[in-house]
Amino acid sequence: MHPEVASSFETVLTKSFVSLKNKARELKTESSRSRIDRLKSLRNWILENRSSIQEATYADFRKHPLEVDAIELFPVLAEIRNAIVNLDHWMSPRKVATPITMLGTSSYIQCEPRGVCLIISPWNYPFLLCVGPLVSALAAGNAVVLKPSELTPHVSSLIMRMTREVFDPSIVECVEGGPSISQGLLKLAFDHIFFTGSLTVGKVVMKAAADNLASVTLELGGKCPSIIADDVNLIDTAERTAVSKFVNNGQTCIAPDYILIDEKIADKFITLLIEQTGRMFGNNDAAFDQSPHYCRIVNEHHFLRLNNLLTEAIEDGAKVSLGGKVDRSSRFIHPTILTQVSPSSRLMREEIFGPILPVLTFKSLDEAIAIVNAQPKPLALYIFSRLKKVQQRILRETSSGGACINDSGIHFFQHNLPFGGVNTSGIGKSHGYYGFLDFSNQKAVLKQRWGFTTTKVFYPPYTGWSSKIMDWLFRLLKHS
């Protein structure tokens, strides 16, 4: 960005930020009805502009309209409905128990808005992962700045139009642009930053937030494993793996990044996985090329990254069981299944984020768990087994942001579950009540009565009576 343009942008942005800050003080005192009305306006706009959202997403990805409905729009509308139905309850003070040393007091937790929040959203699900967090931020009573991804310009432009048509600019502002715009935003003293994207950029966001001591929610990703035991329903497992991996051309942060399967059933599973992938997206190269159900890689940069990963893996000895075909002109990579992948290959060290699926075998569950634990903690982990003891052992001996048993990815759509990562796969939780809490300050409130209180035991001067009371309290704690 030219220095003069950058200076002008920062001036405009600073003025807008001041307006948001001032409005945020008003929003703290508004009723649930005002928040609900705002959410209803957002819902109505989405429903009225359903076809426009489908068209914008197709222009950026060639994504099928029903896929946009199912994965981009329906979850957002479900989040809005959940917030509208439950907001009065969420906003109500939550009473907490009173310990014996605090007899006579009453305590509760009161949620209040954090203030002005920044939402930086990614390109892979450009509407869902921008507007979903917005729902939680508005439910919690915040003013918000949206920064949609510049890599999906049609959806970004549509989100800009949405904010202008639905919201007062002092409550929700949308800022379009590339990395320099994000850098300018991160210099401002936001009260909370919600970022979805890569680990590398997540670290930049967290460092910037530290300068203003802003809280953060980071939804990052990582290498999500799928562990398949030898007792599964193979057809169901293959079908669920195919859809979760290859929908959106594999550009999903919770897609299975690699498969770990018992060697006794590996060959049969791969055969069924190929069949199920063909049934969904096309059973030969020409069918894949023409399929309206299979979208494209978002841009040439990501296409080249994936193509290099694939080429290097094959050069390292990986065998292609399905796919391997690419077309740079249309940013098209066929669904690809690889076996005999080297554990030291870049494909097994980096998050793939595309339609390439390495299948590794194991002789024992110990071996599978060791492979998972050798990687950074993933955003999601998938367990396929009929046996509860196998399910519980994997859950107990591994760590991940979330887990799903006998399916892949669908836990994201359960808005009564918290969604988020752990360590390198993310910080904080979103969705439903947990998203409301993430955008709220949980203020602790204690109310004391007048006159004698049990806390006076701790006041000086310290007498023999005080000592006896303290000894009794220590004995109580020891034997509880």
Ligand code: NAD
Given for the second form:
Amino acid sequence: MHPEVASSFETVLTKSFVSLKNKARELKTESSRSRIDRLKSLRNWILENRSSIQEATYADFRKHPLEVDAIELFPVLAEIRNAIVNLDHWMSPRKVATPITMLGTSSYIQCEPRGVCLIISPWNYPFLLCVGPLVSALAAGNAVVLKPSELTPHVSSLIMRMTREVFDPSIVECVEGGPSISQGLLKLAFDHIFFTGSLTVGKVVMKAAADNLASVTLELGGKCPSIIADDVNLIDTAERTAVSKFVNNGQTCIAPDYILIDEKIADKFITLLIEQTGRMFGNNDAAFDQSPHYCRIVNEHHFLRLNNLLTEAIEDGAKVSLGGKVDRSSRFIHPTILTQVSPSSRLMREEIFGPILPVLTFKSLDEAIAIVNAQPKPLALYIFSRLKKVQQRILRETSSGGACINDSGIHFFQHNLPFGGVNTSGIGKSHGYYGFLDFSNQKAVLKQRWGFTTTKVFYPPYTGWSSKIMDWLFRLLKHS
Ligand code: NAD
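Now that you have shown the form predicted on its own, what about the form predicted together with the ligand?
Let us now look at the entire complex, which starts with that chain.
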């Protein structure tokens, strides 16, 4: 950014940040009604602008309108509805039990808004991943700055229009732009930063947050494994794998990144996976190319990154079971299934985030678990098996942000479950009540009564009587 433009940008930003900070103090005292009204206005805008959102997403990367409805809009509308229905309950003080040493007191947790929150979002589900967290932030009573991804400019400018049409600018602001704008925003003393994106940028965000000791939610990525045992319904497994991997052209943080399958059923599974992928997107190369159900890689940079990963894997000895065809001019990559992929290849070390699926085989569950545990903890892990002992063993012996048994990816849409990663795949949880909590400070409140209180026993001067009580309390703890 030119220095003069940068300085005027910072002045404007600082001014609106001050007005957001002032408004945030007012929002703290608001009733649930005002928050609900705000959520209803957002819902109405989405319903009225459904086709504009579909068009913007198509213009950015040729996403099918029905996919936009199903994966971008429906979950946001469901989040809004869930928040509206439950907000009074979520906002009510939550009583907690009183320990014996505090008899006479009462305690509760009262959620209060964090203040002014920054939401930085990625391009792969550009509406959902920006407006979804906004719903939780508004339900929790915050003022918000949105920074949508610059890589999906049509959706980004639509979010800007939505912000202007729906919200008072002292409650929700939208700032468009790339990394330098994002870094300008990160200098401001936000109370909470909700970031969805890559691990590398997640670290930049967390370092910047440390300067102001802002709390963070980091929704990151990683390599999500799918472990398939030999006792599964193979057709269902293939169908569920095909949709979760190739929808959005594989550009999904919770898409299965690689398959680990019992070697006894690997060939049969690959045949069925090819059949199911063809049934969904096209039965020959030309059909795939023209399929309206198959979107495109978002930009040249990501196209080249994926193409390099693919070329290197093939040079390292990987065999192509399906696909491999690419077209740089239209940023098209055919759904690609690879076998005999070297575990040390870059494809098995980096998050793929595209329509390339390595299928690795295992002889025993021990081997599969060891491969998963050799990687950083993933955002999601998928287990396909009819046997509870297999399901439980994998859950117990691995760590992941979330897990899905006998399906992949659909746990994202269950808003009664917390969604998020662990360590390198993320910090903090979102969706539904967990999203509300994430954007709230859970204030701990203890109310004491007047006159004699049990806690007085521990006041100085310390007598023989207080020491006897202390010994009795220690004995009590010993026997619990
Ligand atoms: P990204 O990290 O490149 O960008 C995300 C956001 O950060 C964008 O708004 C971008 O403008 C901003 N940004 C980029 N560089 C920056 C910098 N140096 N300083 C400050 N801000 C910067 O991620 P992406 O390519 O947009 O998204 C893909 C990644 O997001 C994948 O790793 C994927 O797994 C992850 N992801 C995670 C989830 C989840 O819910 N956990 C969901 C979707 C995507």
